Amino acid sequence: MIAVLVINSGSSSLKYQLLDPATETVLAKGLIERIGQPTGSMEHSTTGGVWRSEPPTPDHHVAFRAMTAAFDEHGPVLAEVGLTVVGHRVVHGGARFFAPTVVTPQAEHDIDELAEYAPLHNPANLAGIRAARTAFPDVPQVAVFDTAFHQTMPPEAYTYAIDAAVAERYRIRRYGFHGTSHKYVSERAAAFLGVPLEESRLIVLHLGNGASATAVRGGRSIDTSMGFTPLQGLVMGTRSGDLDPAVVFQLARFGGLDLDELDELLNKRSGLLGLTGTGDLRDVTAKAAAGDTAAQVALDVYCHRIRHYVGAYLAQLGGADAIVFTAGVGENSTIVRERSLAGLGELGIAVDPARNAAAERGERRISSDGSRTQVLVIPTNEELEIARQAVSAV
């Protein structure tokens, strides 16, 4: 059996799963939350049960070793099992990480380093991996980046038109995120049409509190929505997606916003949240369905941003095989993806009504027998993709 853990560190939270990439069997997983905080929140899975507690948890290294007790007490021991390489997700590796990278002292410091790129991501990722460093010191620590996917994107596809010289020296580019997702969906989904992957032609919508939508060729990521940060692209739970960067300008002016109330404003309170007063598409959804106008805009604007990316993509594709929904809101919401591809008929895609209403799960054809594009859920497992790529470092 090859046993890696995987480990999804985030600023006050700690999920991670136990697997075999071989057998995509799960042993067990878990969340620890608020990290920080005098108590914690844990919930520790096994085939065996689920069992919850409050330890406590004031920084990742306690996490972990509550996460360690969690598995000496309900099991698997992780002694007995052996792991093979622990598997960290980490937010952004620039333009330095191309691959998944055994953690080095260098790749600690570069992986620091890049946290002025995702402030709220890549420090909280680093404390997972010198906490796992320290837990198990003798099992390759793996990183696994979210922006290495994206780094085949062409000149341009990156590059934004803003002067050379300061771009170069911020290191100014569109990066790209949620790329695990993306290699792992793409991946399944020409397995699912029998096509060769070297061959395939997809857009994958990654549609969850957080969304993206990427251009893949030949199993090769050529564009994508998010950029510099997660910021940019389709409207989000919280964030506002594209903008013009004037409104930032007037805001600053007129309204008297700061830079980090700026941040807040962008990252925090706009997309779903900010239309509607809550991120969540499900009670955006409901609230739209009895009535509630500005739920239905923002239903009509969330639908608008990803139609409008789709068509973008199939230019730059120049047809495609399928598009494929993922992620929560990609696998869950029927009227999400009724509506995003509403009206494209004449291009040659068709959704059909009984199919995507159907409470099936798993990997699924939606679209019409008459449409030359295909149209796809396929549920993302961004853990096992990570475990994979851990083992193929070590």
Ligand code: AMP
Contents of the next structure:
Amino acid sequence: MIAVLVINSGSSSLKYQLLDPATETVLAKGLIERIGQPTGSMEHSTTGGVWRSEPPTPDHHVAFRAMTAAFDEHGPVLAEVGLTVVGHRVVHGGARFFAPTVVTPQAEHDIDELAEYAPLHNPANLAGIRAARTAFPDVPQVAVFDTAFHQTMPPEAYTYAIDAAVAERYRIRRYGFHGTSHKYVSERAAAFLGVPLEESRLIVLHLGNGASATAVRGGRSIDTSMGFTPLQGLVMGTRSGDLDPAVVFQLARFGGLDLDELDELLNKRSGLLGLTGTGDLRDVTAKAAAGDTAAQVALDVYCHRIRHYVGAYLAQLGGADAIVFTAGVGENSTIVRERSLAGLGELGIAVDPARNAAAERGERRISSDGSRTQVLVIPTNEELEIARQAVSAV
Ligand code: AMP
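What would the structure be for the form predicted together with the named molecule, given that what you showed me was the form predicted on its own?
Following is the full complex, with the preceding chain placed first.
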């Protein structure tokens, strides 16, 4: 037997999954939270059970050892399953990484340098890579980048219209994120439709805590709503999404906010949270249904923005085979799916109310039979995609 370990090492958490690449089944998975604090919380599950504990987690190395100890104690024992590769989620690959990459000292140096663009994420991703190398010195480590899938965007989609020399010097351009999810979901969607991937035209709406829309032609990203950072585009749990940059000047000049405060305002205290006091779409929906005006407005803004990108990408693609919803909100929220695409019959898009409201969970079609563009719900699986890409890179 062989196995792949997938690591998603965040600033204060470590998520992991052990998969059998032959059957693509999950052998074990877990989550360690509160890294950076003396004691963390941990959950490790296998086909045999779930174990919870509170191990010491002052840093990523200690947290990583808690993970390997959990495998030793509750199984599967990593030394026995034949670990062939460790796949790591890395948020920012800049314009340098467009494919899964075996981590060499040079690659590690480059990921470190790109931390300038993702100061919260890349250092945490690197900490996971270093801890994994210490724990498994003979197993290749592969970095799978959130930005990589969007490296196929043409210049007209990734270029911001600012002073070209300034942009070049500071590498200011659109990079795009959630690429692992957009890639996985667009491939599943083409298979679901029975359309060859090379001929498919899809709009993928990844609506989770972070949210982004991507236009995918022939299996390649041609435009995406996130930009230089994951702040641009759709309304998110705590991020504003699209904003006139002059708002920032105004708040600095007249509001007295410094750069860190502005960063915090737009990334952590905006979006659904800023509009309603909660960043969780379930709560916003419940409040709106109970008559809360702020929540109703927030839901309208959220869906209006999705619709804006759907229209834009229909035009960029010259029509689409399908619009695909995924991630926490996309997979679960009947109301967001319905409202975002309401009244688009003239464009050949019609959501079927009963299919949309059905309690099904898997890959499914929610458009009516007469809808020229199909509307699908495809659950994302970033861990499986990272495992596949890690295997393909070694
Ligand atoms: P993710 O980042 O993909 O885990 O998605 C998190 C988001 O999905 C949160 O805003 C949740 O409110 C939302 N979500 C999860 N379950 C549901 C649900 N049943 N209905 C609406 N939103 C949901």
